[in-house]
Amino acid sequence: MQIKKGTEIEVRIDSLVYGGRGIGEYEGKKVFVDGVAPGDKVRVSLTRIKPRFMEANLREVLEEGAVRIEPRCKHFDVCGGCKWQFLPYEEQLRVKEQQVRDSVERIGGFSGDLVGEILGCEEPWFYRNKMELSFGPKGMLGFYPPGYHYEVFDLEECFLQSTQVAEIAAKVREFARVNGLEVFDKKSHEGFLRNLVIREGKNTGEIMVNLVTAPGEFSQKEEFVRLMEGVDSVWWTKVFQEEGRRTRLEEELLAGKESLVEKLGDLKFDILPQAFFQTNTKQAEMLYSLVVEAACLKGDEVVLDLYCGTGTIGLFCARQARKVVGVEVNAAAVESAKMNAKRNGIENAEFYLGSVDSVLGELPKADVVIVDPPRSGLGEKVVDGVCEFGAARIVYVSCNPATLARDAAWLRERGYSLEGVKPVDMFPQTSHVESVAVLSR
């Protein structure tokens, strides 16, 4: 049989690789496919053919592997949010831990024994503190199916958000339908409604609702506020998009408090609408405790907190350090970080606005450097800059084991030793995994 794009073949899935794809083998070539579990025998359609591997789309599960279970959510087949619902949670943890170990060994060239046992979630459902839903035609409110940017399916249930969040979404959906509000069209740039963002304080019970629209008159504003009775913070954000210009946001507080308050440990955090905050509150407490433990602070250290977001990690460290200096490129996050330091009576923490790679030369020498970069990792330029501080320890919080392993190898070349890596599951039912790595000079 001639192998070409569109050819359908049968393959047995051996394991899952980082990113969630399954991997099998056909005529000596690796085959990568989404939506499969280890042990599945599947029929797939080839989409990409290379000398050493092929990629394919799933057509049919012919035989289910022993670990596969029935997904809990009715939207599983069309929603891209919880791709691992067909795996028992224990299997999800096993696979994620192994993927971190594989990256450390194969990409970084370190011993896999440096990777510890993964820290799982006590409750792998209803853990998200933020949901961003999109409006679709005829008043639909939900998510985009994988690979789609214009079609939305109407969300009827979701087991990652609380029932209170689901009830608010249902109210807003009905509000949009009754009032005949037009949905923003990304192709024509006409219409009004864009997104609904709901944030929840898992430890405080506070709720923030942010209605995101295109510019235009919102004559139902007062009605919307009444609908949100009991919500702690109600915002309206207008998105201005013009060809050749940067997208601009205009925010208006419609009712309630400016920020949502959340607690992590004994600290309280003010979260503004555009500020980043870890999506899984309970696991974030554990993650930050790991970071503080890894930093080995004795009280006289200067700590750099790079990519600091709303200052959560740095503020966790501040009471055990002489000084904390945070750097973040998101202006709303920096504002939140400063508010959070003041709210918690922390006076030895400073936060600066700017991209890490552009301000490294202006920062003070440090005893400990904490980094929490995006999925792309630090990159060699930032690794060089971090090493210039001469810090005794680097604590690396990673959302991508591949770039973590790469950066750790670069740090090794510059005199740092990898002491250990602790995987942390922040996003159950997905393939994503966080890790805390410790490096010493």
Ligand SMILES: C[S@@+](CC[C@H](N)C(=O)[O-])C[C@H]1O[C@@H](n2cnc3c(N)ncnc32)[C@H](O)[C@@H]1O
The other form holds:
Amino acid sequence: MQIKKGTEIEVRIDSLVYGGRGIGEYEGKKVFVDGVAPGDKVRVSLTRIKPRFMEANLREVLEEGAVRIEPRCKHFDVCGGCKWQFLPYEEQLRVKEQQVRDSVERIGGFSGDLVGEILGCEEPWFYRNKMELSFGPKGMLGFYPPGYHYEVFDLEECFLQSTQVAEIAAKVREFARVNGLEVFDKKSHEGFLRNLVIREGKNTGEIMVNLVTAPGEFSQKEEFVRLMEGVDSVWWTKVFQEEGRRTRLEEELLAGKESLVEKLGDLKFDILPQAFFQTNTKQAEMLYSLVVEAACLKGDEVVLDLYCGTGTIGLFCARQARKVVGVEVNAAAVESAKMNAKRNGIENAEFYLGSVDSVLGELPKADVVIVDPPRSGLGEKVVDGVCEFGAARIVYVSCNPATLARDAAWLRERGYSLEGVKPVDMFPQTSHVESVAVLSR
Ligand SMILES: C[S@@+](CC[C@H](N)C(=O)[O-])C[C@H]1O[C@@H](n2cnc3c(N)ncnc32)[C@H](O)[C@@H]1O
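Show the form predicted together with the ligand, please, the one above being the form predicted on its own.
First the chain shown before, then all remaining chains and molecules of the complex.
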């Protein structure tokens, strides 16, 4: 059979690779497919043909792999949120741990024995502290299916959000329907309602609601505020656009207090509507505790917290270090970090706005460097800069095992040895995996 784009073939899925795609083999070539489980026999249609691998779209599952289970949520087929629901949680953990081990071995050239057992979630459902829903035509409020930018499906159930959050979403949906509020149309740029963002302090019980709209008259504002009675912080955010591109936001506090308070360990964090905060509160506490443990602080160290976001990791370390210096490129996050230091009475932590690659030379010498970069990792230039500090330990928090393994290999060339890697599951039911790696000189 001549193989070309669109050709349909049958393939058995051997395993899942980083990013969540399944991998099988056809006539000596690897085939990558989305939406499949290990052991599945599937019919797929080829979309890309390369000398060593092919990519394909799933057409039909011919035989289900033994590990498959019935997805819990009725929206599984359309929603891109929980794509691994068809795997039991133990199997999700096994696959994630193996993916980290594979990256460390194949990309980094290290022994896979350095990878420890994955730290799973006690509760693999209802863990999200933030839900961002989109309004759609005919009173719908839900998510865009993967690959769709204009059509929202109505979210009737979601096992990642709490009942309280679901109830607020249902109330707002009804409010929009009853009042006949127009939904913003991404094509014509007309209409009003865009998103509903609900945040929940899992350890404090506080709730923040942010109604995001296009600029315009909100004549039912008072009624909306009454509807949100009991919510700790109610915001209205207007998104301004020019030629289809966001130019600025205008935020108005409608009721309650400005920020939502969340507790991690014994620290309290003020979270403003636009600020980044780890979405799985319980696992964030576990992750940060692991980082502090890995840093082996005795009290007299200078610690750098690079890519510090709202300063959570640095603040977790501050009481056990002489000084913490955080660097972050997002101005709102740096403001939050400073605010959170003050709120917790921490005086030995400083946070600076800047891009890590351009400010490394201006930072003090450090005993411990903690890095938590985006998926693209550090890159060789930042690895070089980090090595200049001569720190005894580097703690590397990573959301991408491939770039972690690559960077760890560069650090090895410059005198650091990898002591261990601990995978952590922050996002059950998805293919994402976080890791904490420790390197020492
Ligand atoms: C994975 S998050 C980590 C945030 C924080 N450590 C936490 O746990 O909440 C990565 C952070 O790096 C920031 N960032 C991305 N590129 C950066 C750069 N070149 N320099 C400094 N910060 C950067 C992002 O804004 C984001 O806050």
